[in-house]
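There is one chain below, alone, in structure tokens, taken in the form predicted on its own.
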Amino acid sequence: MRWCFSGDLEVSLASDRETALACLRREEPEVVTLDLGLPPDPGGATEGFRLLEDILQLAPMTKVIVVTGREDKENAVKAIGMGASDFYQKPLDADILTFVVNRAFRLAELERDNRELALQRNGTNIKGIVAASPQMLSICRTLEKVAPTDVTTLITGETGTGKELLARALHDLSHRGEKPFAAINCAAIPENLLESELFGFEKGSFTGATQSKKGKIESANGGTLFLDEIGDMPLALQAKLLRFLQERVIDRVGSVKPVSVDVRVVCATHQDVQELIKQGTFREDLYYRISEITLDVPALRDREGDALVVAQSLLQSLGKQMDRPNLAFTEDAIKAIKGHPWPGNVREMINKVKRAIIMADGKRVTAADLQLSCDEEGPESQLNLRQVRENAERAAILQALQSCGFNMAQASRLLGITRPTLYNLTDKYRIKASPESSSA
């Protein structure tokens, strides 16, 4: 079968499982040939198997195509089933071979560009939100999931995070995404309108009140209600608005007859629930009504990474707007933005990009353009790739030697290298291969 290949392939050769899983670690490579038929059982399929599913395991990328007998078309189609990429039936034949080789090549070139796309775009498709760490990206997810059902949700996060646009995103990946979403914002409604508001009032109610008007949450009906700063919401409206969350019916005010509404809730707070709950100025079992899925969205300064991506995202959006594109940042402004707590979050970074693309001289914004002061001595300036890479090397070696219980073989085949390599490593981080060095 190498024989098969042209030159320009790198090709490993491993002839039972554990060799093979060192080769996977030690190369990492795109495509395995592999053949069911290994020992100790040569003539069956149990231990290729086994080693198809640690390689799905090791490196799910990997495209791997299940070598067969001619009569184990079965064992072909089970190996497709648990996630091989294809099939190569024997007898050998080095056109088809290296066709189908090929093939898997192409695939996984396809299935990486499509990754880079994914990054390109943030790693994220809801409108507006620009995310790149594992923090924001995990609530994107579940929002997502979240999305297409019809429970009630609430999002929590400190002020300038976002919440709006999560709760607009889970109206737009909804099937109510046609129809409308309606905001309202408690906090900025004095508490003697904020009932009519919501929930509407009669022709003749109160003094003023010279024509019915449907409430918020009528005029949202078949669609989206956004609550935003619900801690806020007074405590005798929280009696009501439990009560329609329960029924699905409101009263407007000066009404007595109750109309139907089918609206899907969401409620966005940068209160501690919990705290407002044991003061007695929000009601528990309203709590436990809107919670029934809750985003906790983080700090821009807690998204590992996200600073320097939302910024460069702000900067050539805005610049458009503001009819100055194509500008960069200086490294003083990466360490700036990297090294800055940005207390006001992402509605702070706003204010600071634009102030940046007005004040900016030619095509490049620095620090002071930003307003924020560079640190030489920040944690960017602290990080060094070799050491990162040393402390890796030297936890994982460390690691696998405990596992294994300090056997410099059985850990050297763990770790997809050689033995003389592992004493090389162990001599170069002064690691002594006995148990004694766990406590290191």
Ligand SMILES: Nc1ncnc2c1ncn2[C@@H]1O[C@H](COP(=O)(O)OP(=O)(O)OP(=O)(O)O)[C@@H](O)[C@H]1O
Contents of the next structure:
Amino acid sequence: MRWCFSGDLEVSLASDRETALACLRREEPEVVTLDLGLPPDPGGATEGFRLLEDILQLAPMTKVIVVTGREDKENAVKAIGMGASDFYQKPLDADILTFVVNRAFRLAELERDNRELALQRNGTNIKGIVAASPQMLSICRTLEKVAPTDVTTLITGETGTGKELLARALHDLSHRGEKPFAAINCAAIPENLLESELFGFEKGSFTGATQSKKGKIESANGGTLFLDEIGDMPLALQAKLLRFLQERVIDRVGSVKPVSVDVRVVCATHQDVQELIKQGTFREDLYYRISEITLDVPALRDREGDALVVAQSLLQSLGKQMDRPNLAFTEDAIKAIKGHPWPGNVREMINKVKRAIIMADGKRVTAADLQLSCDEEGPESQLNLRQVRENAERAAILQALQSCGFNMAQASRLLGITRPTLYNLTDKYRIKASPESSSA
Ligand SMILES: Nc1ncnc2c1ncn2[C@@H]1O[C@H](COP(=O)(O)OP(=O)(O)OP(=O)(O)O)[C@@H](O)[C@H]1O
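Now that the form predicted on its own has been shown, please provide the structure of the form predicted together with the named molecule.
Next comes the full complex, and the chain you just saw is listed first.
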């Protein structure tokens, strides 16, 4: 078949399944032509289908063109159903086969461009929010509907899920977008200062109040007030906030002259407000006031496919900012990103990606650079020896270090290597020589 193709194509030949898989692992071809009639079943298609399945499992982006007999429509259709990109019926015609193969290369190129574009384009139109999962896209659609209204919105979700980002998006997409966005974290300010921070104070109203000062509510006039960690607001202040939400006027501390303020209020919390109400630390009437609309932001681990999309986007944007553009994740990094539960959500991911950008050798970012561990896989499901070797080497070093309490001299004896070699390897795999970071 080699004679069919012009000299500018690199062609490798394999006559059975094992040789073909070895070739796939070694050459990583973009396009494969596969005759389904392979030994030990040259007259049938069982071995050919097995190989098709293996190729698509190991390297799913490969374009496989299945070559079938003249009347063999059934197998051609089955192969396409399994994921082959095209089929070609014998007898061989060099021009037609070249045409089909070139079309497969073009398709592979288009898919590559598409993947890159999809990464840049993102699934939402909301600035700063990267998402592709149905869960987040649905939140974004609700947000786009709610933004132009003035309804008070409560955003709930674990820490680092993007509650503040969504609050800003609500503001930016509203008619208040050009006006101020004032944020206050109710958990970060001591109880005795929170009232004056929110409502402002008059000169002389307490020791140290040498001048009058506007509070956050007043300074957000015309715009949006974001009350982060509303679940931590003291009960006394909850009553004042409720009055403001009902009457839209505030009294500065030390003043008896109410000031009317026009703000849209958005609140957020990582706590279960219903539980706080049961415990008596949050007013039920305030809860109903602040939750005219509630956005429950799912944890990153519960958003299908988002972890990788957000990580890729962060690698691009932070890589550019940190003067290390065009970095890419290795297979083990991708697997680790997908498998990690991300308890700190996107904030945790930002920290890990920043670290990895600093630590990565060359253009490839590994799971170790991200300080993530990936579960060991059998060599069958890994693309080539380099990947298997690195995973195994890293696991053996970690095991040796752990078994001798991170004593480098003992671990190097156990592994049968010199101490300098062990140091080089722990550097390479970013294994810290201390028990706390033993899973690094
Ligand atoms: N979907 C996303 N796409 C891109 N960046 C995101 C996304 N979600 C969150 N981030 C980023 O993650 C970081 C944490 O987000 P944010 O502060 O909005 O979370 P939060 O839920 O308000 O956290 P906390 O409850 O701890 O205040 C920010 O830098 C934010 O820009």
